[in-house]
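The chain below stands alone and is given as structure tokens, in the form predicted on its own.
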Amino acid sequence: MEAKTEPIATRHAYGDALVALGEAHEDVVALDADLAVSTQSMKFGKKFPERFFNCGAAEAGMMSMACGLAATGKVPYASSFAIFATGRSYDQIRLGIAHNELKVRIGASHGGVSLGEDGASHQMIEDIALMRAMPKMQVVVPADYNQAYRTVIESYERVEGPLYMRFGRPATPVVYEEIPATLGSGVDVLREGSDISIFACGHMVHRALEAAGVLASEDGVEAEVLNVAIVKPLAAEAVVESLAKTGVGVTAEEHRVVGGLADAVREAAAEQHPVPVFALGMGDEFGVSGTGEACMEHFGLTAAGIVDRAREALLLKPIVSHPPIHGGRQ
């Protein structure tokens, strides 16, 4: 697959790989709760019909179902919105898929609050929080669609156990002129800087780097932007290798701040290199009904968002840094 140039939901990247996967794989098989158009899972259904089931509107079902074929030797994609797939489901994904340490990959679509017009009811803000929570589960936030096409390919093989991947409805810019490899350290530094670092996932990772193009243009400060893919397990060494250079940082995603990539990084600095790391995401509120830029830019998940909270930690970077504490938990 070539990458992909213009902006392209992440959603399609997923639909496009597990077609890939299913022409290099027989044992992938795929599920849907009667949201395969929107998923993009209907592209693995068409090419393979006897290899695709509708759950219906049942989530709890079709994951109890991805129990049962993971049990028997195949790898089920189950997929649906992010609030279903969670909210709905959580029961049996942790008593059937973490707890059996499944090889079950849940691909989680309209993550967030730029899912837009289906308000509150939809937009799932706590799905990395109960995931992250979750004993055995790893999470996956890609920033656009090649890095998304990467994550699902590589998911075959590189990750034994379950895994929680969240995909967007909206259209992305690319941020990987290349298909990256994406399952490996999980913390790619996009943009090197040395007064701040700015840790993204997912559809606030292109904001980021927006906001340290303004950050330098108008403030003269240098931003280290780095993608945060993998939110769980995180990759503690090369956060604190950034904030022990910055000696500051922010955290920016489309979730709550409470349980996401905001406390990963948190823990991670509290225990190996305490500096201040401020956070935008959302606060204890719920979603609003709207055009889903319009929604990011409500709740100020925007890069001028990024920019104001980034000169707030700026007033408290320490004057005097000290080396990082190594043999912290991760």
Second form
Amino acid sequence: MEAKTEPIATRHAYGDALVALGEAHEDVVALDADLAVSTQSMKFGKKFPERFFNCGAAEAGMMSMACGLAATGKVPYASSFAIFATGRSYDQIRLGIAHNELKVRIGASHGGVSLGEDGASHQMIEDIALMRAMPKMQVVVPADYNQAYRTVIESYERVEGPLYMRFGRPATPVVYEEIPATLGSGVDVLREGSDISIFACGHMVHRALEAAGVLASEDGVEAEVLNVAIVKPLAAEAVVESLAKTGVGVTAEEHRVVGGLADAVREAAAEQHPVPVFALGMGDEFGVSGTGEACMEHFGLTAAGIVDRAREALLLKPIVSHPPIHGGRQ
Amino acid sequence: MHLTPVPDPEPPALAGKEPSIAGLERYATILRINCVRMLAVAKSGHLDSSLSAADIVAALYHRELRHDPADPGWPERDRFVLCKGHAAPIQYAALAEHGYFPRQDLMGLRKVGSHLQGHPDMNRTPGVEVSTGSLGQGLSTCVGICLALRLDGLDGTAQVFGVLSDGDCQEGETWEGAAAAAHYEVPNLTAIVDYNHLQTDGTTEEVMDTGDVRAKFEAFGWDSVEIDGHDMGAIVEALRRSRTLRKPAAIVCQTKKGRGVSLMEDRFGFHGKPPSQEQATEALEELEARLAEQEEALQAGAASGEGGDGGS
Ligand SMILES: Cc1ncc(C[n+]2csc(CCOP(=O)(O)OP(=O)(O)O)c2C)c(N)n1
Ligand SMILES: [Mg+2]
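Got the form predicted on its own; any chance of the form predicted in complex with the partner chain too?
Entire complex below, previous chain first.
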């Protein structure tokens, strides 16, 4: 597969990579719940009709079917919108898939508020929290098409056990010029800096890079930008290493500030290197209808939003001559 | 293209009279016209899903439903639940027609700052009983409403009407609701299935065959009938009858998705896609021509003393 250069939705990588996996591995099967055109699993369905199971609007049943398929030696990729792939079928995923540590891959498209017009009922903003809290579940939120493609390909070989992948609806700029050779630790330093660490995932990564540019030109602040694609298990060393260098952080995600990337980073920081980490994300509120871009604006999920959060965090940055407490011992 | 929300000319004053079948058909056309206008402006939403249910919604809002736009919280009102919440435009059109909010609001559909969300939201839009948009939840919600009405001694008065889609009937929760309604013997529930045989990924027969939905409800202990969901007389009759039954009643309506707009009627490929400018123009021409014919016929009927508003 050629790397993409123009903006394109990450969900397209799901469909494209699924076809490649289907060609390479006979045990790959795919399921969807009447959203196969939206999630792009239809590409697989067209190519491998005998290995594709559309369940209709029946997500809970789909997840249990995936459980049965995996328990019987197949590698199921089950897709729907993030809202229904998690919220509608939480218990089925929990007992049937996670507790059994089955190799089921959940392809959740239309994550976050950028799905736009369908509004609050469809805008999933707590899926990362749900899936991160679930024992054994691994969570990946790729930043662009190219990384999303690698995520899906790697999902077959690299990890055992259950995996949740979150994709988006709107076209989003590419961050990686090539399809990366690997997801690596799941934390990539995309821009080096010494003044503040910006941790972002998914659609917020290119916005974080933009924010870093603004901070450099307007504030003379050199921000380090880290793409945290693998939110769980988090490569805590990479997070802590950056915070140790910069002394202050900001997280940015298209998700509630509870339970997602913000908490993942803060948990690592709180135990290993407690410094201020401010979160940008959705507060205690549901989404609204509007274009995807208008919704992102409405909730401040923009480069400007990240800049604002960074400026607030920088005010609390510990003074260099007084290093952070390091667990309170001196 | 006429994108103003108000069809011209203004509907004749009804003065408390019950619209005739022909009158209801005219209302259905008005609702359809406003759906096309809304979606053309919003450039987003589910048009064919809304058109499919237009006759059912017209029959309910313009004849069968006991409601009071001046007092949306009137405790004895009938309840309408759009289980297939993605067809929100058709409900919004009906609510606007009754003055729950200004018709002009329809043009704000799906925009930031508008109360007309992509799916019905009870905390934003007057006249919406309960928020929907996740398929399968609606029927159980209706059962809950019925049980509350029973506790308030209103289950002999207020009927609860839920409109379900094919997708609703695929979700297991719908059948949990069906079982609960029968188990608790709710007397005041009418489930109307907009069985148009089309869903997001294809026909229901291709994607997940829902089979004989009428027989399924019957097997769950419901009264269950099947009708042509675009035959206004049959719809009105079935709705009226369901109210007289002292058990949950299903009305399975055989419908055509996109009904009334030839370019999309009963055709796959339009789900969730707003009409292009050209499609909207073509659709409005067709619907406005139909409206003109219907009004002419109504006037002729009124002049000859039959078939006009007030008759049946
Ligand atoms: C639980 C759930 N799953 C998936 C969806 C996404 N979705 C919206 S409409 C639809 C199916 C549309 O077909 P149908 O139910 O037959 O409704 P129609 O528009 O034909 O009346 C789907 C799958 C949803 N809204 N809720
Ligand atoms: Mg349908």
